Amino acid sequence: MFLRFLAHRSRFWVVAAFLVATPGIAAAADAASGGATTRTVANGNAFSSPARNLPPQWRQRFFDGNQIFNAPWAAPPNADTPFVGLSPTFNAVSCAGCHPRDGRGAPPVNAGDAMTSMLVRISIAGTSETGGPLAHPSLGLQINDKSVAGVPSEGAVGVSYHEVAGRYGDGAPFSLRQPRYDYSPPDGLTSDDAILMSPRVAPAVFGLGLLEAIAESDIVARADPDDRDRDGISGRANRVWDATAGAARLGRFGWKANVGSLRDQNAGAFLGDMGITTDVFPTENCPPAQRDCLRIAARTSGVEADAQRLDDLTFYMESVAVPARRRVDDPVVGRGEALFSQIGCAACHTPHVVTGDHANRIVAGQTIQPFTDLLLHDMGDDLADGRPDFLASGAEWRTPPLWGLGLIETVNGHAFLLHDGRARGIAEAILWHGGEAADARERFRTLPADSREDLITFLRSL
């Protein structure tokens, strides 16, 4: 772990010896989920702090990026704000609109409620020229449920739930919330049964620079697509088209590891979520069938978020601190952490990794605890969306990082988990696991009640 990393660097031998001799300092090292970027902030700002090792001369750029992340964008023409370009259909007016306080979005709680920090990806059968999902001819790749004046939105998706009852091995009852989605297209736009839909809640955005700095070789080395070791876990790497690089590369961001770089992720969100063009995606988000959208878009020229703004936003998202683990010396947390490995959770939620090189030096060479392998895993029919994304099948999802898991409720005021927020807490999220994770789920389900609580206590400490 951290000590092993230090031992590789001769100038840190004295520090390493000091840590070994000082249990309190060693515990602090175990708490450092994001290596030297880690901040011990456990309040509502836990997902928004600058990395602890951010040099003072870089702080202004961090706050410039933070302003871009939080600023509401206006539709052109507008002389009252420097953030102009919202057009013509969109889901939110700011990055923070979907990622409140840099944290996790939530699904609608009640039937009929609008989606505010959740969106629906769509496509039709087939693949695009770059190997990704094939856009719906009338709607594109995402349902934009809001629009500027004079342009109809792309309709709305509603969600309703029904309860699915189950029991733990000791007979205690539980209930899982099964979602159902209904799409209401606007007049004049075509929708049919062939549309593939994937509802997705916005994830938290801290620690992304560290994930980008993990060496591709380290990620691929963990893949076992043919399950040669016969442990039932067959993680696969996604290969995606990266518009920034103009080439295929390893996917590591997004719910299906369908984006290869943080800059591409930001440019894609600018366009898909807010209708803002960049040098990566310079064409307005208007499918050919949407004439009013095209008419309004024709009034503007040039990109709406220039390269400097995109780079500043990317720097900001590279440099947000990871919150520290808490209660690392608590025996209950220790028992839960041991169970986490024993029942098989760590097979996909890889606890430790050392980052490699990165242009942003604060995230390079860090020993981190993201609890993800960044690989695709078949999670079974119950969680499948049926929508392929590059090499990801309709049942495969990227292992989500678990760092900061126990602070979601503090920061964002809810405990909804999984890609569509169906789980109302950690236990429900585990119980939805299927496919490659079915054995681990069953081991959890059949644990004694006190052991289940120990495991959940550990996860809440992350």
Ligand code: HEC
The other form holds:
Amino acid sequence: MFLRFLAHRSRFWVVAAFLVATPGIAAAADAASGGATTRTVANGNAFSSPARNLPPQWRQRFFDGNQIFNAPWAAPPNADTPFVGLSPTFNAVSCAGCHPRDGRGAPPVNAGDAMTSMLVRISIAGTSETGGPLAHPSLGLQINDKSVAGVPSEGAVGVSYHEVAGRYGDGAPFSLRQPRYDYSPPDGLTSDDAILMSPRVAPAVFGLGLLEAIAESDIVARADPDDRDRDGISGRANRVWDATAGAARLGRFGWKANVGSLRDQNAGAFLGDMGITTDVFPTENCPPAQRDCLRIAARTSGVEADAQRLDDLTFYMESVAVPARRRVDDPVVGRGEALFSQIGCAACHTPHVVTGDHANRIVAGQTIQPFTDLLLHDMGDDLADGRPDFLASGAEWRTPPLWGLGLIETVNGHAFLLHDGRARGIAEAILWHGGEAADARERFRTLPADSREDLITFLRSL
Ligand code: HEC
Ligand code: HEC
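One more: the block was the form predicted alone; return the form predicted in complex with the ligand.
Entire complex below, previous chain first.
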């Protein structure tokens, strides 16, 4: 391929190719990344505004869902709040605790600090009867590091980092931090099985209705599992069990496209992250070895978040606006955007998609710029977690959307990227790319410094 060929030539030729290519992008890009849902808001509310096309008569429902998302839930019994059901084990008391301002979580700042907006999925070798990860016999599928009085928690995972030095093609140094996770199950919850761990930070949760509205056939059409076009990039669709539908579905949410629908994702978060039951998952999350957990669970009956609440929450998750791109007329951004395609980033981070049908009509038929193909890619050994998730291997991750990338610092006050937050900014995130993305990473690493800056300026304008 043309680009592949260029990548193996000297930097001079690469620069020359850009000079030829750049004048072609005369027309400024469209700022409306989320189609008609897009809001021009670049402050701390950039990830939590109602879609611009939300009809006035739907606003109340949006705010009802928003309240369920932000409310701190209490352990039962509690007559002082309508949000009761947290128990027996959990990770946080609210959805917003991990997704602050509908934004992104972060890893602990110092070694030994507790995780506050990320979680660690676990499993043992093998697959469940629905084809998913196999639960650890005494810990389940996720480490719940908090619990109500009288119930022991499942312990905490510690993270520490060591620096790995590298150099750009022009000799400029960089350093990446490699995480290391330490965990040992509390007494009574051990087993002989090796524990597979997948640490994951909470992603931002705007624009998700639009991603749900992309036609399955469009996603599958971009997959190239056997790399027939021989561009080094395959892309596979995940297929997962969807408890809401009671059927297998294309996976599109979660860092490994391990969840098939927003309703399932929200019900899974209620139970797995907060210990709150719903009609989708009506049984508290207490593996057989956790006697106190089972004893407390036996005291409650009925679902803790009823179908109305789960539906309102899901409606809310469908209807949060995508923030508008900024500086679309800036020639630097234009150059960076051209580079993004030229060096092969767009092969996975699909710039333009048209959504299909959706029961929530505000997200249907929109021309959007999510910068994701929603497919799984092998990202190499360095990013691998070694924990399969339905069809996703231990080295595969779903291409994350890049819309809103430049607003994370404004909304969440940090710049940590990738599934476990190891990257301290955009350049580090790119430098961690391996596997199918190794060629694109090398083209980035060997760009002249000013071109690297142009690319990052473009990404920061999303
Ligand atoms: C303990 C932290 C934590 C809590 C609490 C939490 N989440 Fe999440 N959320 C995550 C993580 C981590 C992921 C990625 C999960 C994965 O990859 O499997 C996620 C993923 C999601 C996604 C999918 C986003 C995407 O881009 O694929 C949605 C939607 C979501 N959460 C909604 C919620 C809702 C609603 C609640 C409250 C009921 C909630 N979350 C509570 C950590 C949390
Ligand atoms: C082969 C597919 C592929 C290619 C090519 C690719 N990416 Fe990615 N990108 C991914 C995947 C998958 C992840 C998530 C990896 C993880 O979290 O471990 C990711 C993560 C990112 C992130 C962090 C996003 C977040 O939410 O944390 C940025 C920024 C990014 N890519 C930019 C780029 C740029 C710029 C290029 C071109 C130099 C590029 N990517 C090329 C698949 C790809």
